[in-house]
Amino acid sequence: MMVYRGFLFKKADTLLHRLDPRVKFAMAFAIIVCSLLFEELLALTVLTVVLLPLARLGKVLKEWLQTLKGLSFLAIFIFAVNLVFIFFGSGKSWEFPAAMALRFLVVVSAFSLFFLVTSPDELGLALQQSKIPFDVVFALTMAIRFVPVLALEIQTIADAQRSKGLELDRGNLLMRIKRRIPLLIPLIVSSVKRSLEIAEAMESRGYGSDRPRTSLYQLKLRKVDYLFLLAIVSLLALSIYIKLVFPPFTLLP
């Protein structure tokens, strides 16, 4: 459950809350993109640790820290899925699975500090402002807002059943599966009810109408974020460059 956190927006006051958030997510696609550029360990562990002190600067480390402490069992898997196919002779390097297993973490990691800074009134508002049809910015936004509230309901239902006696993390797996059935129910009737009354504050603010919408506000980039953007295109030359110029380096025999 730890890991819906580092995807829930914290409010602060940091420069790294105040970028566009266009330049926000500039940054965690160009991260991304370098780590799919790189198969060596040692690249994927420079791009860790540029997320290091932008999610100090960001003031949400611990949350990020979270989200990889939270995904590290996925990460563990990815690393042994990698390592059979070491074993069986796939002719990759010792270090390849290590490597593979740092990429996811710093693909969703890229994200999650992306969302830990950025609102989702700010990312409609950025999508809204690049044309994207207003439908699906509204159910891109609601997607983002609910999400981590359905996933505290679940915990909340989780701990009430628990209260009851119900013993959800004893038994093997196909039993903690069994168990958590009457989870379902309780969730089911509160994002149903959640959902009408949604469709009614829609309906009573005048949802669908053919006037056009405007915004209060206008995104608009200043000094600082041309310095990010800067500093983002300067990322992904490099990278490009050490992967056409250089040859494939690696740390383990």
Given for the second form:
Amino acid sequence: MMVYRGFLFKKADTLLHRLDPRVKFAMAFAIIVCSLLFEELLALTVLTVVLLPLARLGKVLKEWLQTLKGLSFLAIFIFAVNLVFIFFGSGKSWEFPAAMALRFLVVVSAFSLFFLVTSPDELGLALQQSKIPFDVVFALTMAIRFVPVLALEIQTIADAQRSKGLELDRGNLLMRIKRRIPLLIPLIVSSVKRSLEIAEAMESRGYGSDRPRTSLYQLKLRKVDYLFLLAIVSLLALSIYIKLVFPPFTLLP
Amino acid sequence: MILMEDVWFRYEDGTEALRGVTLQIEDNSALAVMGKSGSGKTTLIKHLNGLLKPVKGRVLVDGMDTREATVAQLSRKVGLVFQNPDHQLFAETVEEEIAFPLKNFGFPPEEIEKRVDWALNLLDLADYRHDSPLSLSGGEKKRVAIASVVAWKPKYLVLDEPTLGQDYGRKLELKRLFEKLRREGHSIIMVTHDVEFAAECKFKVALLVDGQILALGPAEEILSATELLKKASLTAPQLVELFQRLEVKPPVFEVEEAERFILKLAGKAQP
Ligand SMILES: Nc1ncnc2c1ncn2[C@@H]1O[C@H](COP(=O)(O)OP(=O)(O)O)[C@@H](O)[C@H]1O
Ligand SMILES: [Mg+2]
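If the one shown is the form predicted alone, what is the structure of the form predicted in complex with the partner chain?
Now the full complex is given, and it begins with the chain already shown.
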């Protein structure tokens, strides 16, 4: 339930926090691309391990590990499903299902790290300076801001319905899904209500009536940003090189 | 009887919401939990049906430790009405909304029908029985939320801010409902900011400050202790202030009583 915490900005003053948001995004993106390039266990393990010191550098190791912990259930599920359908189905190695699960972990935890060290404002600024229309940027940053509000709301709704004797974790999967309808409807209703209220509040303050807005802060790449970019590009280049030159390697002979 | 023994509670983010609360709720009693917003009122009542479990201390509901029972089991005895009705209304009609908990608790169909009718009449909602709960006004939604809990007749009825969005007339009806339920043997526990309403109901009052119970006593005593109320960031009810200024002792708490008193005063002043 609290996995979302691993995707919320945590304020701190570290090298990682000070990096340009675009560089941070490039970093997450590169790691994800690499994880898609390889299906070897070794390579994917290396990618996960690379994230660890980065999370430490950004002082978000605890939150990042929480994401991993929260996702481990899903990862095991992915492993199990792949094992059943691929391992037993095609006789491929057990490494493949394991790699799929690990790949999932890499992709999500890379995003988790990105959001942990990038404030919604910075993200908005980066998007805006990439010539994305302000309306879109605004909607996106607002959506990110409301994640904790929504999470708290789901909790309250679940508490209210559980107090009326609703047992969420009883019965088979289908029944469990059905039992969540009393949570879903109030959530949708109050979310729609809130968005209408916000829209009205914005309009009454003149949102959109002015010329395109400019921002006080301008993003500019610094030396350390270029260094990180260099590292990212090298990582990508190296990965592609390995992928092209070496035949697929496995851990087992 | 519900017993809270030195209950401490801390949220995941480290907020200490309850700091050693000890409280005894007798059978067939009436208690108002009062305090400013953020003082821990909602956290406290979520302990009564096991939604939250103490990190230290314990809560016993009729002798049952809340850590050893499910929320569903405890809720059968302790009915919680949440503050915001929008967080629970989901059914297509008011009738179904009220029937939902009854189905969860496994009441037989004839009994469900009977209780839904009873609860609808009790809260003056019979005209809306086939309407969507979402189409109702704020005050009506609140009443639907109360009806849906009252319908299973929990021994302890707990309400979070029941007077929000209700006008004076509705508040009086609520007071009468509480009196009726108490005659039938229920206990009422309500969380409220509304000093006027708490005075009117003459519940026992627990003042909560920063997760601790600062004072506990009859409404007449607590709600006329100006200094004490100040510590809980509350102000005395206007009636109490008025009669304190008139130096009438003991102060008057109910509007009807005050009316009689003032008429008597006026009658004496101009023969
Ligand atoms: N889910 C939560 N997570 C973290 N802190 C919370 C949560 N809910 C309430 N709190 C905090 O606990 C304290 C008591 O809150 P609450 O019981 O809701 O007070 P009240 O109902 O008196 O307004 C407040 O400081 C509040 O910010
Ligand atoms: Mg509250």
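Superpose the two forms; the largest set of C-alphas matching within 1.5 Å is the rigid core. Because the structure is predicted, anything quoted here is derived from the model rather than measured. Positions refer to the first chain, counted from 1.
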### Message
Does Gln129 move appreciably between the two forms, meaning a CA displacement of 2 Å or more on the superposed rigid core?
### Response
no
#### Entry: Is_shifted Gln161 between the two forms (CA, 2 Å cut-off, rigid core)
yes
### Task
For Leu71, state whether the C-alpha moves by 2 Å or more between the two forms after rigid core superposition.
no
